Every structure is written in C-alpha cells, then in structure tokens.
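What follows is a single chain, given as structure tokens, in the form predicted alone.
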Amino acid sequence: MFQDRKICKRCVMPESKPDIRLNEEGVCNLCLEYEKNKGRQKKQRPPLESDLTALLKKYRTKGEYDCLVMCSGGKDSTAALYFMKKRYKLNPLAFTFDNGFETEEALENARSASEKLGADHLLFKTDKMKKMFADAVKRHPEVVLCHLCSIWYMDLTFRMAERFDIPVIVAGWTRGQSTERAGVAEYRYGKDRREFTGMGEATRRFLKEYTRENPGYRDFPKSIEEVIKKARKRHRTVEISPHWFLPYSEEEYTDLITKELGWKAPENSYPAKSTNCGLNFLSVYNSMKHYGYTHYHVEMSKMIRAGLMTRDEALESLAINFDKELLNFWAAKLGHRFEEI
C-alpha cells in the first residue's frame, strides 16, 4: 500500500527529513538524542503504585463521583475503569464519547464493563464533527484526523468533569504515550515535539482557516494547548492513567478484563491488538501517505527506547492490516472514496 522507506534500526521511525534523519549506521536522530540526554539527566525512579494511591487520596472529594474514566471500550481504557472500581474501590463515572465512527464492538465493551462493575456510564454521541472530518478528508488530506478528534474529545472530557464536579480524569494512556500528568495530549501533538512538527503545523493551519470560514465551528479550540489552558481556568483536575503506575503488562491486564468482564477484541483494528474507531483507518492511511508514519510509530518508538517493547513487536503491530474495501467502507460515511491505493 505504501512505498518502502528507510526505518531506524533501533526504533520504528522512518526517515522523514528535515525532522527525522538517519545517520550512516541507520540510526535516527531521535534515538541518538535520547541516548545522549539519558546520560546527562538525573535518573528518576519509575512511577510506583504508592504514587497513584497518594494522588487518588489527595484529590478524592465528597462529590458523587471520585473520578471520570475515559472509557472507549478498548483494552487500556477498560482496564483503567476496572482498576478504579475493583482495585481502589472508587466510584467512577465511565464516559464514552462516540464521534459517529465508534464500532459496535467497542461500544458494547464499554457498556458491558460498566454494567458488570456497577459503574454509572455516560455515552455522548454526536455528528457535530462529521462536516469537519469530511472536509478535511476531501480537501486537506495532510491534516491528521486523530489530531482534530483528540482536540474535540479532550475539550469535551474537561467539560464533563466540570459538569459533574469531578476532580480526577482517568484514561488508559500507556507509557508510550506519556508518563506526565495532564501531558499525554501535549506529548502526542505538542508543538515542541519534532515528530509532530509537520502534522502539528497542518492541524493549526487547517483549524485557523476552517473555524474562520465555518461559523458553526467558530468556538472550536485551535490546539490542545488552548483546550488545557481554558479548562484550567474553569475547573481544576488532575489527569492520570493507572498504566503509568501499575506493574501489569498489556497482556496481563488484557487477560484480566477478558476473564472478569468478558472484554472482546475487535475483528478489525489498527494497530494490531488495539481498539480504535473506524475514522482511525482513514487517519492512518493519510498519515502514512503524507508523512510516512503515524502517532503510533512515535508512541511505540518511545516504548522501544525505554525498553518497554521490542522493535520486532512494534513492527508486527504496525504492519498495515486493512485493505481498500475496509478503508472505503468508513470513507463512504463521509461521502468520500479512495480510488488509488
């Protein structure tokens, strides 16, 4: 589906000049900088479960809900809901956001998990973003749809926490995405991350023009930074993921929720063994076409450098596992079709 590109021999980032370059040995500048900085920086201990329990205790209130769990129905977020309810005995509000492209498998996982755990479940479904997604796919394919969606759902999540006066937002973010509180969105799409320079500029340029030309989206945030800045003024929250603190591997907690909650992996998803919405296929295709990689390549490369994943495991997971038929099934919902693949 895509032309072969030179890939770093240590991680899985392809050469994408000027931001990502390979040296004569085939190692990217990101890996070289990581090794260089690792020797200079003071070694910090990894997050411990005691850190998590301290945070939960600090921010626990007498409100109706102890935390809001962003539960998409994927293994990571479902496990996060499980840990909050079963391990820490909190009263969570499971929050599922459907951009109109969530699969029935994911939605059923979220519904079933909430029901079996006895957790209140709030499903927010809207077609508000459909026009923006359609215009981006048809006219600006260089814009990463996942960026637009992430800005939308993070803003929505903060507003839901404010609405129910919830002090803690819990997600299924992995260590490959971030280990900084409130930092995953900034890490993934922040303007200071060179891996996202081209993508970030395309997103900001598109949103600046689009919100000016489309009154219905005039108040749509222009960036994750804007979302967080405005949210902080309205309502204070702390954002965490249990996967930063607990010693469970992905295989272990997937097995746990499969046995106890009946969680089921979707038939089709990218990357392999993940759960993402149908829009993700379009986003991945355009990202690979225009940049040669996706945000999943960035996340897994970070995990490889940290020793949390092997390069072979990442390559297997990132192999394109969808075809033109599946891509156009989801594209049709936006009135689009990919002819040349």
Given for the second form:
Amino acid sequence: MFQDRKICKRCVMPESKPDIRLNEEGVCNLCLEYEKNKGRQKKQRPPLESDLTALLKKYRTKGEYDCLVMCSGGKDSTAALYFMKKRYKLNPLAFTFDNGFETEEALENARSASEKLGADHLLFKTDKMKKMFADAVKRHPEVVLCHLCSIWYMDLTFRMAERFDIPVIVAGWTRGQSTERAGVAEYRYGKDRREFTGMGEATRRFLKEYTRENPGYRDFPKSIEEVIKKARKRHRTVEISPHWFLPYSEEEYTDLITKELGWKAPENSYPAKSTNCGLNFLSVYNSMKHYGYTHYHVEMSKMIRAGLMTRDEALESLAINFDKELLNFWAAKLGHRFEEI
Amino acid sequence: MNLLGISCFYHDSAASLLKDGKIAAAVQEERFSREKNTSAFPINAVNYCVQAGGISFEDLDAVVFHEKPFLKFARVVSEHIRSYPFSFTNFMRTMPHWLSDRLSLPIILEKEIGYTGKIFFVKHHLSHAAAAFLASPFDEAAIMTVDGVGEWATATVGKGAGGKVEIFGELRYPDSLGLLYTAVTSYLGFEANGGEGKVMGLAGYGEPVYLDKFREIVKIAEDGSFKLDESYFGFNRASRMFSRKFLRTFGPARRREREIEKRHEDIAASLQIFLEEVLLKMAVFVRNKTGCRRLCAAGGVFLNCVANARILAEAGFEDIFVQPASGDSGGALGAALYADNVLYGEPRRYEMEHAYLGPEFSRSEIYRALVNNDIAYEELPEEEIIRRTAAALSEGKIAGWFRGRTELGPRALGNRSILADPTDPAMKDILNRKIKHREPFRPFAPSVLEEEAEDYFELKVRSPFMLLAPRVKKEKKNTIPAVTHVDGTARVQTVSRRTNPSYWRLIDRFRSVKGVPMLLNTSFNLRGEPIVNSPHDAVSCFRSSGLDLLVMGDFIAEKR
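Okay, that was the form predicted alone. Show me the form predicted together with the partner chain next.
The next block holds the full complex; its first chain is the one shown before.
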C-alpha cells in the first residue's frame, strides 16, 4: 500500500527528511541523540507506583469524584479505569468521548467496564467535528486527524474536570506516549521533538487557517498548548497515566481486564490488538503516505529505546493490517473515497 | 494482614512484605539502585514488594521499621558528646542525615509512598532476633544476635518459643564485636561495612600470633560478655575507627590495594580466632541458660561462616539456623515477622526454606534484553539448557546463571550466580582474571547436592544459605581444589531439589559428566557492584566480563 522506505536499524522510524535521517550504518538521528543524551543525563530512577500513590494522595479532595478517567474502551484506558477503582480504591468518573467514529465494540467495552466496576459513566457523543474531519481528509491529507481530535477531546476533558471539580485526570497513555518527564504530566505533543515537527506544523497551519475561514469553528483551540494554558487558568488538575508507574506489561493488564471486566479485543484495529476509532484508519493512511510513519511509530520507537519492546515486535504490530474496503467504509462517512490506494 | 518491613538509613537498605504471616517478597534496595550496600530509603524495594505481593499500597495494614530511631539518636548524641572534641567532624557530618530523614520516618513514608497508616518501630536487635527465630524451622531455640550496633545493643542473647521472642541479656555500645571486626577490617585496608568477608578469607593464611593482644584489648567473661578497651578505638571519629594506641600495638595500617604482608594475615587470623572464642562462650552460655538444643542467629557478625561452623561443632547445639540476610537487610524481614507474631499475636506460619524472595523476570523481559543488546541466543527447553550448561562447565567454561527470583541477602544461591568447574585447580585464578578481579586470597564457594554434602564435607546439617564453612574431607581436598580454602574449609551451600529444582538438576547433570556433585558458585556481579538483578544487568555483566556463557530463563547465549 505504501512505498518502502529505509527504516532505522535500531528503532522503527523511517527516513523522512528533513527531520529524520539515517547515518551510514542505518541508524536514525533520533536513536543517536538518545544514545548521546543517555550518557550525559544524570541517572534518574524511573517512575514508580509509589510516585503515583503519593500524587493521588496529594491531589485527593473532598469532592464527589477522585479522578476523571478518559476511557475509550481500549485496553490501555480500560485498564486505567480498573486500576483507579480496584487498585487505588478511588471513586472515578469514567468519561468516554465519541467523535462519531467510535466502534460499537469500543463503546460497549467502556460501558460494560464502568458498570462492572460501579463507576459513574459519562458519554459525550457529537458530530460537531465531522465537517472539519471531512475537509481535512479531502483537502489536507498531511494533517493528522488524531491530533485535531485530541486537541478537541482534551479541551472537553479539562472542561468536564472543571465542571465536576475533579483534580486528577487519568488516561491510558503508555510509556511510549508519555513525555520524558513522566509523572509531571506535561501533556504535549512536543513541538520541539523532531519526529513531530512536520506533523505538528501541518496541524497548526491547518487549524489557524481553517478556524479563520469557518465561523462555526471560530472558538476551536488552535493547539494543545492553548488548551492546556486556558485549562490551567480555570481549574487546577494533574494529568497522569497509571501505565507510566506500574510494571505490568500490556499482556498482563489486557489479561486482567479480559478476566475481570469481560473486555473484548476489537476485530479490526491499528496497530494490532489495539482499539481505535474508525477515523484512526484514515489518519494512519494519510500519515503513512505523507510522512512514512505515524505517531504509533514514534511511540514504539521510544519503547524500543527504553528496552520495553523489541524492534521485531514493533514491526509486527505496525504492519498495515487493514485494506481498502475498511478504509473506504470509514471514509464514506466523511463523504470521501480513496481511489488511488 | 499485610505488613511492610523496612530497614534503611545505615547500610544495606531493604524491604519485605509479610502477607498473612508469610514472606511474599523481600529484597535489598541495592539490587535496583545499583549502589552497593546503599543506605537510602528502599523506594524501589518497597514498590517491588507491594507489587510482588499482589496488593496495593492501600492494602497495607502497617509498616514496621527495623529499629527505634529516637533511641538510636539519643545514643549517637550522648556518645558524640562523650567523645568531644574528637567526634566533632563526625557529628557535623551525620547530624543533617538524622534531622532530614532518620528521625522522620512517618513524614518520609507519606512523602515517598503516600502512606499515613500505622507504623511500628521494633528494636534493632529484636528485629535480628525475630529474623533468626521466627523465620527458622524450630519451635524452640536459643537466640544470639551480634552486629556493630543497633540503638545501644551490640549483641543479645535470648530464647524463642512458639511465637515469642525473649531477650534476656545484651551487650551495649561501645562493647561491640561487630565494630571491632569492622575497625580491624578498615585497619587492614578493606572497606568498612563490606570488606569484613575479605578479612575472614585472609585469616586462613595467617597464624594467630596476635591473639593475646586482642585478649588484652577485649576482656572476655565466662558468659561471653566482654569489655572493650576504648583507648584502642575511635568509633565516633570521622577519620578512622582505630586509635594511635592501636597502631602502636599492631603497627602501621595497611593502605588500600597495597601489598598484604604476613603481619596482616596474622592479625586477620588472630581476630578471627578471637571472634570465634567470644562467640563460642556466648553460645555455650545461651545454651546452658535456655537448655535449648538448637540455635538461631542473626546480625552481620553471623555472616562469618567460619565462626558459625565452629559454633555448630563446639557449642553443643544439634542444629543452627543462621538468617541468610544476617546483615541489616534481614532487619526488614525480622521486624515484619515480629509485628505479626508478637505484636499482633498471630500464629507462626512461615519457615524460611530458601532466600529466593526477590524479583523474577518474564520470558519477554529476558527476550527483549537479549535482542535489544544484540546478543545472539537460543531458546531451548529446560532439559536442554541444563544439558548444554553442564557440558560447557565441564569443558572449563564459566557461566552466568540467571533464573527465578533474586536471593535476599549477600549470597548468590543459584539464581544469580556465576558457575564454574570446582575440580579445576586453575579455576580460581581464571575467574579472578576474567571476571571477578577479587583479591587472590578470597576463596570461592561450592554448591553441592544436599544429599551428597556429607561425602565431601564434615557437615552433619544442611547449609542452604552458604553460612557454614566446614572442613573439606581430607580425601576430597584434591578433588575440588577450586573451592577448598587454604585452611582446608569450604563455604558450602547445600542445594535442595525441593527449593531450587533446576539448579539441583544442573549440578546433578554436572555430576554425571564430571563425577563431582557440586559447582563453584560465586555471585553474579563485577567487583564493587551489587549482584545483578534484571536481565539488563546480567547482559551488561556478560558483555563486559569474561563470562563464556549466559543462561537466563530458557535462553542461552554463548560467546564464540
């Protein structure tokens, strides 16, 4: 489906000039930078579960809910909800956001997990973004749809936390998704990170123009930084993921939620064994076409460098496992069709 | 009930988790932080214990600390005042530690792990006594604890029966066998609180010509109690633990890494014999006083396996249980057991049959460490792993053997071990040259099949924790030269088929190839580093040392 590119010998990042280059030995500049910094940086201990418990204690208030868990119904966020309720004995409010492209099986996972855990569950479903998604897919395929969506749902999440006076926002972010300062919860796409430079610029440029030209989206935030800045002024929260702190592997917590909550793995997903909305397939397709990689490649490369995954495991997981039909099934909902696949 | 035991702030920090009366996990902090004998709050070990126990921090019923910090602080202040002005520098150095963390455990616990529940403080030597008796297989036993110093006590004698631990006698600071041994250790040019084992090894080479000097410095009573002449020492001084008078008596101190003279060997031998004399008297006293036929012992001094063997042979006890984590790391375990059996009055439900209480790693973690470090490997069934390893060892190769849970305490007992052929007379030198770089006078230990130990050693009981050094039978000395010390003893580990089946089978397989039911077993680490903990540590050690073979779980990697 995609043109073959040279891939780094250590991680899974392809050559994607000007940001990602391979040296003569076939190792990318990101891996080389990581290697260089590893020796220089003062040895810091990795985040531990006790850091999480201390943080949860510090932010505990007398409000009705202890934390707002962003639960998409995927394995990582369902496990996050499970840990908050069962392991830390908190009263979480589960928050599911449906941009109109969530699969029934994912929504059912979120619903069923909340019910089994006895957690209150808030579902926010809207088609408000549909026009923006459609325009982006048709005219700006370089824009990462997931970035647009996450700017929006993070804004919503902050507003929900504010609405219910909840001090802790919990997500199912993996160690690959977290920032270097895991635990401090700087939720950024990292505009200073080379692997996101091209994608980040495309999203920013698109949003700037699009919100100016489309009055219906005038109030839409222009970047994740803007979302965070405004949210901080309104309400103080900390954003964390239990997966940054716990030693359990993806296999272990997937087994746990399957047994305890009856969680079901999705039939179709990318990467393999993950749950994602239908829009994700379109986003992945466009990212692969324009950049040669997706944000999943970035995350898994980070996991490889941290020794949490092997390159072969990542390559297997990242192999394109969806076809034209599936892609066009979701594209049709935006009035689009990929002809040239 | 879930009790978290903690020992820290002096040396050898550790944590343990007692879950419904049984030790679910226990490990030293150094294994994670990679700082040998670290005294830091054992944050990694605490996290591991909670997670390995399948509980969360919310499920902890109490935290138990291995000593009483305010009592200890009172001793430190009063002793520094007594030794003023010589103690001034040391006082200024240690006070910030006391004020920042040692006296504020509840604050530390809240800050570090968010814990605000119940905390118990158990006296230092009571923690050792509990680690010795309550973890032992005995219903009733005499107890001895001997170390540097706890709050005030430096040694105690007592009795354990059922779930009770009673201390009926104690020696107090500065009369301390542990501090005496440590002072001489540093005098001989080895690191205090870590190099004591080297002195024990060196002792085998010397003659006890200085024994009378030690008897002069330390006056022993018939019950094993003693009075130490303080003018020979300076325990509160920052610069050194011994005085000018000590130097006048024994000659100039040896500088680190300098040549070892005959005098040094003789001093070590004299100290060793003197230590054994004192411990023997104490042991006989406690046996007579309690009428018990078995002895339980703990405290750093009982890592001295030569003395332990002598106590077993000469003090009139039928059996001895020495806590494998005899140093302060065992305090974490003892404190938790004490809280459970004595403070809560729960029945004893635990017997420490093995020390495999630390982290273990999954197949995928091992696999990733190998792949991400570009190590060529094969994944094989256990039987084949054992066959290949035994064959390689019999050909003179040296293997890193990494399987199952990390051992608690300072000894590698077949889960994080470097293994070699004990029959090769050159093996000690090869190991030192290629990997360990230890002082040539230090012996290597054998791991022998439990069932066959008596054929090779003068040993009537099991020694699963490598804490007894019996004599090697005369006719066998030449068979196992690599593990026979110059004085004819060996630091034996008897390996049980029940508690470590795969290690047992490896040795058994080696026997079928080489005819000897034992392997040379030394800890899996490089000089100055803690024993390896994770697959990543093991791979690093494998890459940077002369190890020929690395076995991790069911993976085997061989250097070509």
